[in-house]
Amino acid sequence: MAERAAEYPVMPAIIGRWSQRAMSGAAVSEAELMSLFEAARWAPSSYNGQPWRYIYAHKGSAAWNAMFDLLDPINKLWCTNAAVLMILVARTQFEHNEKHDRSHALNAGASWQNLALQGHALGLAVRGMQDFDYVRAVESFNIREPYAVQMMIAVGQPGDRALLPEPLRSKDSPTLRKPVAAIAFENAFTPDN
């Protein structure tokens, strides 16, 4: 397992949070779930538009089954033990003037990050996903313009990584990041890749 270390001081939760796949199948309480959404709602957004919306379902419900069916085969392997599945959508137009919000996805991403950090603080396993059927998500959950699907999220109680099928077992650990010098450029944009 890779040792994570910051080059510069940051909040411990930023280093400690990671996207765990291993979930136990145990329920997430309503209080825990609402705490995640409370964190999500405090994210910054352009013009304070708060374009994010979360559609969620508890395991055992018809909506959970419909969300699960949207997933690609690899995500289905581990999401079977998620207590809650979510679809994050973002409003692509500002409410105050109906003009296109160029930063709707960025703002929704800030909300997702708050949710993920709160999940870490609560000791939950929280993982975002992009490999699912976006078209069927729109159809199955009546998502209409000006809303656009951004991602899916699985939430659960942490589980035993040893119970994951390979090759997921060996991948289910905290990952490293590029150095700061590879992502921040003073005065000019000069990336290697």
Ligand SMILES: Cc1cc2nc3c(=O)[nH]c(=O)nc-3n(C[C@H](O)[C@H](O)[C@H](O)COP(=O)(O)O)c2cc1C
Contents of the next structure:
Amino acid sequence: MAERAAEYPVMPAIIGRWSQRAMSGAAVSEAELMSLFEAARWAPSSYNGQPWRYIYAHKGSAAWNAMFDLLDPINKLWCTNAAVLMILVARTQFEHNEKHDRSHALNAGASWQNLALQGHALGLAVRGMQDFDYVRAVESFNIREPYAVQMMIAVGQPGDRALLPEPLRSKDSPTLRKPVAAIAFENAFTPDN
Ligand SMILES: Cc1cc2nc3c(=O)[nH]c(=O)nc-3n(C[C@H](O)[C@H](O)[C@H](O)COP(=O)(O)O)c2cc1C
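Form predicted in complex with the ligand structure, per the form predicted on its own context:
The complete assembly is shown below, putting the previous chain first.
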């Protein structure tokens, strides 16, 4: 795997953050957890609507077991050592007028990225997930309209990659990215695929 490298200068945390699967099973403190949510709440959003809501559960609780049960088998393989599991839910309507918020998912995504960056700053392992049962998540956690499930998140203390089962062990390292030229277009949209 090639090293991550910036084509242009960016804040070190942007490249330093990555979604480590290897977690030790040790607890995440209340201070660490609240620091994650503190970061999450400062994300920008349309009309400052702040549609993100996090349902979270500590390992050992009935709610953690219920969240773990929603995961696809591949995610269960590494999430066994997650200290905290979360479901990120977004309010799909603005609170100020109950009109549909077209950017609810985008805003929730900005909040998640803040949380992930804060996790990196604290030295935690943080990884998002979409491979889980969204329908059962709604039922299990009584998530009513206008709220919609966006993703799940696993948070833990970093663990030993060597203890991960394959095929995860060999994949658990920082990923690369498309070049800037493939994502930014001056004047006209000319994607290469
Ligand atoms: C919304 C979302 C859903 C994801 N779903 C999963 C998942 O179900 N299982 C998994 O192992 N990783 C999942 N990931 C992690 C991505 O694969 C990972 O972020 C991507 O490969 C980039 O790597 P990096 O985060 O280490 O930079 C998800 C990430 C996001 C943002």
